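A single chain comes next, written as structure tokens; it is the form predicted alone.
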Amino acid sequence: MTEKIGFIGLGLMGSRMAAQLIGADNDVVLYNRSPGKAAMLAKAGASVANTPLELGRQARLVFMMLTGPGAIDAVIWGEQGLIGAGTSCQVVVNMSTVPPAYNRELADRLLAKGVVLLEAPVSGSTDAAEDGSMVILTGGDAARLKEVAPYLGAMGKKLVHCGEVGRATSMKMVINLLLGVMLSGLGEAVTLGEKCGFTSAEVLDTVLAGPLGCGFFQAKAEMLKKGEYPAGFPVKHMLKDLKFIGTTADGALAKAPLAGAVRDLYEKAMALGLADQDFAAVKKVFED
């Protein structure tokens, strides 16, 4: 009989990732703070728990995709939390983007309860989550990661093992710093072109025709041309990650002046009311 696995957190990314697990004929039990999202996936064959503890009593292996440390702490340690009386949970795979130091501390706290933490943050937007083409960065015990690899493989096209717990989230900080810097630069450049009398389409078609025509810029080009930013990765989440990047850089004694500058831009984007728009909407900061 197929093992029942748990999945907690059904936001923009988590709902699509859980759907991939369900679609791969896994026996999945779901929990989400807002039950409506879980109910939709239940129609595809999943079962739904009313609390994290109820889920933990059904699943030895649990995946989490939550917004950050506060949400994770509430799910694990809060009232009716995952690691409560009678839980069956033995392995937690944290796919959330969090500071590396947080995952290392969480691993120690869980181990004291007899539970192993693995980390598996993802690289890719909602489109990649929906079609299972994400890159998944993994950290933790190699034998345990081999055990969960088939489930991760249902959600992503490539698994990259980064080492012990903390290293995968460190790599995620590296990737998201570059994303923030690149897209801010593109937004500023396109706006400069517009101020010089070109249309955004003329600027982007010229830029993308040459060596700067990378897949990332290609994916954001239509948003910038239309000035419409449906969220694949919202501004509020990029700002959250930039704050994590800052603390990670401080802990690593790394100079990261661009991280600070880009964080300021996304704080301005938040002030413009762009929190739930795609992070490409940072272009509006240069327009304003």
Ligand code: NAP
The other form holds:
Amino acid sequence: MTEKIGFIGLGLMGSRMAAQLIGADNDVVLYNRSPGKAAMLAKAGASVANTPLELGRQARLVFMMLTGPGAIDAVIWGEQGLIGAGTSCQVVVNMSTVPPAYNRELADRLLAKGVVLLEAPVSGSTDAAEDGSMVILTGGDAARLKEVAPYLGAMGKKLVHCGEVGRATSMKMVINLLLGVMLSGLGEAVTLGEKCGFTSAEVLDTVLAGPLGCGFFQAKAEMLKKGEYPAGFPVKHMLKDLKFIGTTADGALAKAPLAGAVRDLYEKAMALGLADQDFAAVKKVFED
Ligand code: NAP
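Same protein, the form predicted together with the named molecule this time rather than the form predicted alone?
Shown next: the complete complex, the earlier chain at its head.
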């Protein structure tokens, strides 16, 4: 593909996703608030912009993988923001996890500036971002999504079109609610097993040998056995998403009592100083 594309946000996920785009022979210009994170990718052949606006002046199509609404607002509307004077940006693909209502409002604000918003939140953590095996949920204009599908296909193994803007992020809320509930449940169960005199390895090997041996639990088992939680998806981001899930449930008039209970657990995990550890570290709340 010959068009220069922009990618903003080179954190745990974005750095790996941008690497996939670069590896697929795309001409990519990068921006990250902390400039050091772009250096490795620049060596792989990307160019680096000093501000979002500098990037917007080079790229019509811009992908974003940022923490959430505050970061996105800063990048788009802040000083030297993406949509400033002389920008070429016409399409923004927001891959960050945000509340559906935020993306709907952002779509309206951008459209008033002649820019189309597409949403493409992802299912899968750093390992899936690294090998391009994420499932990507898409929302927005179908024709525009078709145009960006080859780029999304370089980052994920499966694209699921959910409908208009807001619906892909709604689906993402569904997935992350289940992630939070499942991992808290595993942490509580393993801790109960330990209190009953088993090692965490004995509990996990037994539980995962049966019908509960799903890929997600398998992926987290080693952390729970070792009691070490290097961040794939950090506690602070799970808590962020549980807040979004709460407002989404309220907006949809859905009862989500487990979302509230799990949110309390993650608040406690934050208070234990676990913000930057993987969200499997919620087990420490049960041990405490
Ligand atoms: P991360 O490592 O914390 O990276 C966050 C990115 O946002 C960084 O590039 C950071 O820049 C940037 N940022 C934050 N605040 C900013 C601001 N005010 N202005 C400009 N840039 C700002 O997060 P991540 O794990 O890559 O996650 C990114 C998104 O993907 C989140 O919405 C998350 O919920 C979602 N997600 C994560 C996972 C996962 O497993 N990690 C999986 C699926 C979805 P700096 O480098 O300067 O801090």
